[in-house]
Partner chain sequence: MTGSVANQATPEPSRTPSRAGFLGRLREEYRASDKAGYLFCLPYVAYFAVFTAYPLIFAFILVFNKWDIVSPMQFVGFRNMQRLASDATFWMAFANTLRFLSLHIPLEIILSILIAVILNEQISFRPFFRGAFFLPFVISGAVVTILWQQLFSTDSGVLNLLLYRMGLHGLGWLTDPSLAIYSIAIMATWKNVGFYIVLFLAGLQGVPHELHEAASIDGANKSQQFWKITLPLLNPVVVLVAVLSTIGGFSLFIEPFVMTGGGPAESTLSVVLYLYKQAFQFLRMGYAATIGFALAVMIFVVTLIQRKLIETEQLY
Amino acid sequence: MGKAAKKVLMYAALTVAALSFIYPFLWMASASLKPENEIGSLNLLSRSFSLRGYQAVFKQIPIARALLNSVFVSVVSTTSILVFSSMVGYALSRLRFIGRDVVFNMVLVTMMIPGQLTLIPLYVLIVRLGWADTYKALIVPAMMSNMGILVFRQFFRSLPQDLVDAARIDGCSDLRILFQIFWPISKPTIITVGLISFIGSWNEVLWPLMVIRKWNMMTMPQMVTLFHVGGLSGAQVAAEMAAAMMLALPVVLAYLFFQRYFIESLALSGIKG
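Now I need the structure of the chain on its own, in the form predicted on its own.
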């Protein structure tokens, strides 16, 4: 088999693989615009596309308020993760103190513990603090990320020590070295950690279901889940697909916008020791 034939086969296989991943999303987008009697078809096209599904969502649930809540919680959580995780990553990679390796190993151990095991103790703590049905219940437990700490530590370890020594000679503190020297040259890493953290926070549904009961405090995944399984959609499949599209679209757009930096960071730094 010639090189040209092998290349054609490779591109054909890649095309089939890509279509298998993207078709469900395209079907969901198409179904959100179709009339109910056409949704069962696998065909993506229709002669009577309309926005009735989206209008039903806005009419039946406070989706706009849920969208604002999700944006606020996700942005604040992601910003906190970038700031605090980079500070811990800097300390574990550049500072010498007793117990540094013990702290790093504890961070690694926490990555092995399933998050579901800590839900009940965390829920009891949130209730005792009186934070249920508040933004604090959604944001504070998500302000630090062990994955973020690990990625920042590995990237900061790859930077030359001469950079730190020169900054210290100029009288820079550790905070200035971190935020004025390391941050500007860590753009792909910051975007990668930020994007992963934003997607994780945006898609979180179990924790909001546990700590939020008030309608005006609910997030998008929580509201869409109740819309689907709580009977609020009235069995309108197009409206359910429209709600799912509104939930997925911000994450897809964020990934498409920052895709170049995401791939660049994984290619340059990875999770190497």
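Residue numbers count along the first chain shown, from 1. Just so we're on the same page, rigid core means the largest C-alpha set that superposes within 1.5 Å between forms. None of these values were measured; they are calculated from a predicted model. Compared with the form predicted together with its partner chain:
- In this overlay on the rigid core, L249 has a C-alpha that sits less than 2 Å away from its partner position between the two forms.
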Given for the second form:
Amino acid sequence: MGKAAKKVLMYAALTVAALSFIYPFLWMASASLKPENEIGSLNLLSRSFSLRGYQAVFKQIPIARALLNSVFVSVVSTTSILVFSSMVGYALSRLRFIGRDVVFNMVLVTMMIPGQLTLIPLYVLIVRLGWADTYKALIVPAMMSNMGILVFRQFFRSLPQDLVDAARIDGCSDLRILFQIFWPISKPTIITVGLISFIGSWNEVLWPLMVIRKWNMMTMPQMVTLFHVGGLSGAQVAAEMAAAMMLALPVVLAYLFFQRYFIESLALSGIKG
Amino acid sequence: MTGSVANQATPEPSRTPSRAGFLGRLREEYRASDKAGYLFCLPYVAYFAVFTAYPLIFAFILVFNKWDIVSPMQFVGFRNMQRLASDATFWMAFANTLRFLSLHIPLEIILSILIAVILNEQISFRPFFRGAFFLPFVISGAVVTILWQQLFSTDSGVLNLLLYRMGLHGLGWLTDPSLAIYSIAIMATWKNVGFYIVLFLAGLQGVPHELHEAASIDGANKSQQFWKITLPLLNPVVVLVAVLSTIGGFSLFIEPFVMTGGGPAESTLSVVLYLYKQAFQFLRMGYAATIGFALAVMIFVVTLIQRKLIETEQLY
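Having seen the form predicted on its own, can you show the form predicted together with its partner chain?
And the full complex, kicking off with our chain again.
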């Protein structure tokens, strides 16, 4: 086989493979716009595209509220993770104090504990605190990230000590050094940790399923799941696909925008835990 | 990232002869330490106590108790564990996980190596291809499962439509008890393979060029080079991928929850779905915690094996 033939074969294989990854999403987008009787087809186009599926979702479930809940929960927990894990990362890499190694070991040990182990006790804790069906149940347990702490610590260790010394001589407090000197030069790290946290929070299903029962407190993935499983969609496939599209779209858009960081950051998160 | 590395920035303990003993030295060290360190770590330590340490201890207590949340806890000793050991449904869920992994791991490894090796060649549109494979990984499992349930549909699903086009019979992807868990494994592979491609691409970057050049001078062809040089050097990544897929397999929940509810004939019941059902359908919190504990032990063992395998690799 010649070199050129090999190249053609390689591209053909790659294209077929890539299409099998993209086609299902296109199919979903198309199905969300089609009338029911045309959904069971391989064709992506239809003459009778309409927004009826989307209208049905808005009519049958409080999806706008779920969208709002998801945005609120994801933004607050991501912000909190960025603030707190950079603080701990800064302390672990730049400050001296008794017990620093103890804190560092807490981070490492926590990362080795599988979530399933603490799932039931955490649920019980939330119920006992009276937090079930509140934002607190969704946000507070997600306010810290051990992986985030390690990533920030690692990055802050690479920054020159002169930066800290000079700021200290100028009378800067550690809080200002962290947020006014370290943060501006940590953009890639902040984006990385922010993306992992945001996507993780946005996509989480199991935890909301456990602590939220009221429809107006549900997050997007939970509500979309229950819309499908609970039979509320009345087996209207277009409506189900429309709901799934609304859940996927923000992530897809963020993904197209930040692709480079996405791939790096999620590779990182997978390795860590 | 070990404890010893953390110590590097710490100054040597003061050598001044101090008669104050341990407590005195501690006091001196405290005086010299940056108070901000305590301030910065305080929220984390409080969080750790409430959301990690307390649940861990509580999980341990629950394992020895029977509890439905409403009535008082009832100490039952080792009965939860005994029950787990003889619970046919739990072992069925465990066996389902193994069946899932028996397809998922080989498929995942072969596909991701293959695509990564092609992507590592001099090709155009690499970001596009890499992005296409990676897309399903960032999207919520809820979306992927709802979508694939349609694709798997027996009457009107895309997969069966394709089979009909080729003149074949359709399959009961999610309705046939001997097939359903493998269908879920195919879907999981589709969802995660992009992530493993990225890992393998990173691994391939680490394969030194000189090795291939030397080999081709010695007359080794491409496939010989792949089997004798590239693959052995990628071994740690293969182990990592196998372990991550295994952990993922043990954590399987949303897929069977959405697609099959654990059916047909409990053939897709996963351990976490079983845990969820025990806790929220039957309110058996002690038993559910015991299942979680068993799962954690399994995952811990898998992780330990990984550490060992990768450590021995690096001896070469």
